[in-house]
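Given next, in structure tokens, is a single chain: the form predicted alone.
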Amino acid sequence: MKTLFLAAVFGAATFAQEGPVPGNLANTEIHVLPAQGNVYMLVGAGGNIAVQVGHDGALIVDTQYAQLADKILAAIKKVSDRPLRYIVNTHYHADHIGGNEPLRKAGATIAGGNVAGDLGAAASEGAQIIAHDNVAKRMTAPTGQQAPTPTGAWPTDTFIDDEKKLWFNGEGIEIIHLPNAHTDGDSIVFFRRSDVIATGDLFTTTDYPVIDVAAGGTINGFINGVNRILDLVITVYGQEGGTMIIPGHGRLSDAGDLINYREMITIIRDRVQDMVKKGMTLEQVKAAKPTFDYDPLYGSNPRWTPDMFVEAVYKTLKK
């Protein structure tokens, strides 16, 4: 079972272009975690999976990897015995969204009517798929060429404005676009009710933050970013309870988690900016391990390394 977790919180620290999905699948097991009120955090392999679950049906924010789809449909019904009607895909890389198509035609989109108030409306086939549009955009391809994710993973609704709401199982879902963060298309889903939020790949408890530059990530980006989902939370006392915080990977947290983290990406971020101000090369950059006192932490993935992510938040602030 620890190495199994192991492969859950280190096997998707980077790209949906990175290469084949990690490792044998094969006897990857997914664990229900409750989180609050009426959302659980699945955890397997790639990014953590939240879902919201009611009369109306399930809902759930990312979806792992293809080959998990039937163990993922398994978990749900242990916390709900309603169809799948809502996925949300946080950002565009593979670990998120490899379930997209089969678990989408798992489930059933309510067509017509009052979804909270009228589950007699028409079903039709397939769960709908809400993203960013640029979430859209990366999953796709112009005309001719061929695309990085198949046409039935694609999202089936998107939007480009800072937020769209949702009204489902009684309570109110907050989709937030956090521009330039971690990609461009980035969205946390904030569970008002509940009182939980799911950051993608905007908070992780196990690795530096993945700025993916050539897909827009940008480092203050990332710390508005956190910033922003930080103005969400809400503590019983000090920094503890109130807001859960399902992270991209990692353990289930709380504004504790987030705010170490905020300070650990702030310090960095202020680190190597001082050094790109005296003029400094990338390569006496790393040489300087600006990290080096947060890698024990944070500096284990061996496909996100310290040097990586100091290379992706020096490329930014140079520019």
Given for the second form:
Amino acid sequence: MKTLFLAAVFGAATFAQEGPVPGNLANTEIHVLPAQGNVYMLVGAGGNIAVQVGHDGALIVDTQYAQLADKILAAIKKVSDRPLRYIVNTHYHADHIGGNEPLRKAGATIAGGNVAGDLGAAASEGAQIIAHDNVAKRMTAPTGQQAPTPTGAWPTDTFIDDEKKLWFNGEGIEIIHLPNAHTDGDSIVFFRRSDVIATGDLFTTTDYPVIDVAAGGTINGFINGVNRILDLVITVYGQEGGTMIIPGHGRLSDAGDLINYREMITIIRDRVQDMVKKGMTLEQVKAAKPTFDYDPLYGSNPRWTPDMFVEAVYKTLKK
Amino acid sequence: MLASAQVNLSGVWSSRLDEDFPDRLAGPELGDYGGLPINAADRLRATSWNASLITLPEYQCRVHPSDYAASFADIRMWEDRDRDTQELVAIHIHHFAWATERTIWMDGRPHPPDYALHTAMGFSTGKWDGDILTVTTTHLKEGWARRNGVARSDRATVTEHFIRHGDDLTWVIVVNDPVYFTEPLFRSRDYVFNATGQIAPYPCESVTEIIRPKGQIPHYLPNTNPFLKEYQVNHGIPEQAAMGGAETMYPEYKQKIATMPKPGGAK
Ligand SMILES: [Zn+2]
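Switching forms now, from the form predicted alone to the form predicted in complex with its partner chain, please provide the structure.
Next comes the full complex, and the chain you just saw is listed first.
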């Protein structure tokens, strides 16, 4: 594990603009949907969870909310009676890491082989939490300062470069960092044999792309990230089948959904870029409604409105 | 129990391309949105659409969605029946165009939850209204109301009626789109039974036709599409009529067009 330090105080761990408002979760059910191969999608509140299962145990991508941990564990039990070994966090937002601490505790690390050297004391403390180093930076705090998340929720295994590779349950898993997209710590998880990609919030079917500008997100990084995901996808025919995609929020998808989403983001970026070139102010750009044709699809989230999206696009293009 | 009064729809049916012909084999003209119940948001989608989009490899083999597939070529329909009870489990349709196949479930199963995959064919269930097969489709991927850029959203639901009279089949398609339509869109298509009909394969392979910067999407910025006037001028159609909307679906709209000024330069 790497030493964690913080260049600035990030108070944004509650940033969760996507999906339904986390109110009372007592009645939330966790639904299990087979995605493909060894991978399932868990739908509850907060970000979708991907679960990969097999002889070695279970690996999950993201953890929704702590209050749902028992229900998430029960849902994992439906598809695997083996221990939870790995948690991968796609980014630091509260609706994707909220269950880290209780789920980690319920799991068990594989101590030995080529991972033993990395673990130290962590080996006895449950499942490993893997994330890009920038996720860890945003969840922790320098000595003497209040961290935005409890220590038990922190990543135990971070990486600083483009990718971390893992062999688990008989398949290669690529955890690919996509820089400065939704945040500065985004990873997607590609299950190579199952042919499933969990995208985190690089793709949702419910909202405009959420760009957490304060956490290093940018529109062009976002578009590059989506294009990178499309590079990994192989369809059966036309835009359908083949690689399955588990979005950060919304329904199970495949290439066609991501292609439509890429088209939408690119067109809106191009429109705002043109307005920036013409010297228009932010207020003028908002008034010109560059998202007008997509608002009936993506514009109804009061916590991530078309104006907020346009502002994030404008600001990160101006930089 | 066998439902009574069912008709058999199995066999190859040949498409009669007489209805809405320009919309079908010839292809619609750019900027012709007349007769479509679209709202202003869909109109902006349509006027932003650049036909070069379909030269991108990932768009080349994009199939016609099930609510549009009836516009082309022949189909084969066949049944799945339970061997023991001979109950009807499903009816299938194979379209020649893009070799797409649909399943219409007849066994009363529910539609999937909202977090399940959407597809170009959607998820369909059917029931008999007397001799008419009525089909309900949900879980559609985004498609089009017309293949010149007029979008139909992935939240649309479709109701279809298959009506057989002897060797004639009328297929009525009603598209409800809460995102982009202000009223349902009705289409009908005619087919004739073809006792010797065969359907050829429809392979499609994407290739790079034009080298472009990675991720570039051809489209027109608002108010810059240079092709919108051509249709209006060539056919003497006022702009308001060409731009569509629910009003333009109805026969009495012809009288209104007659009172509108013709577009500049109209023949
Ligand atoms: Zn997020």
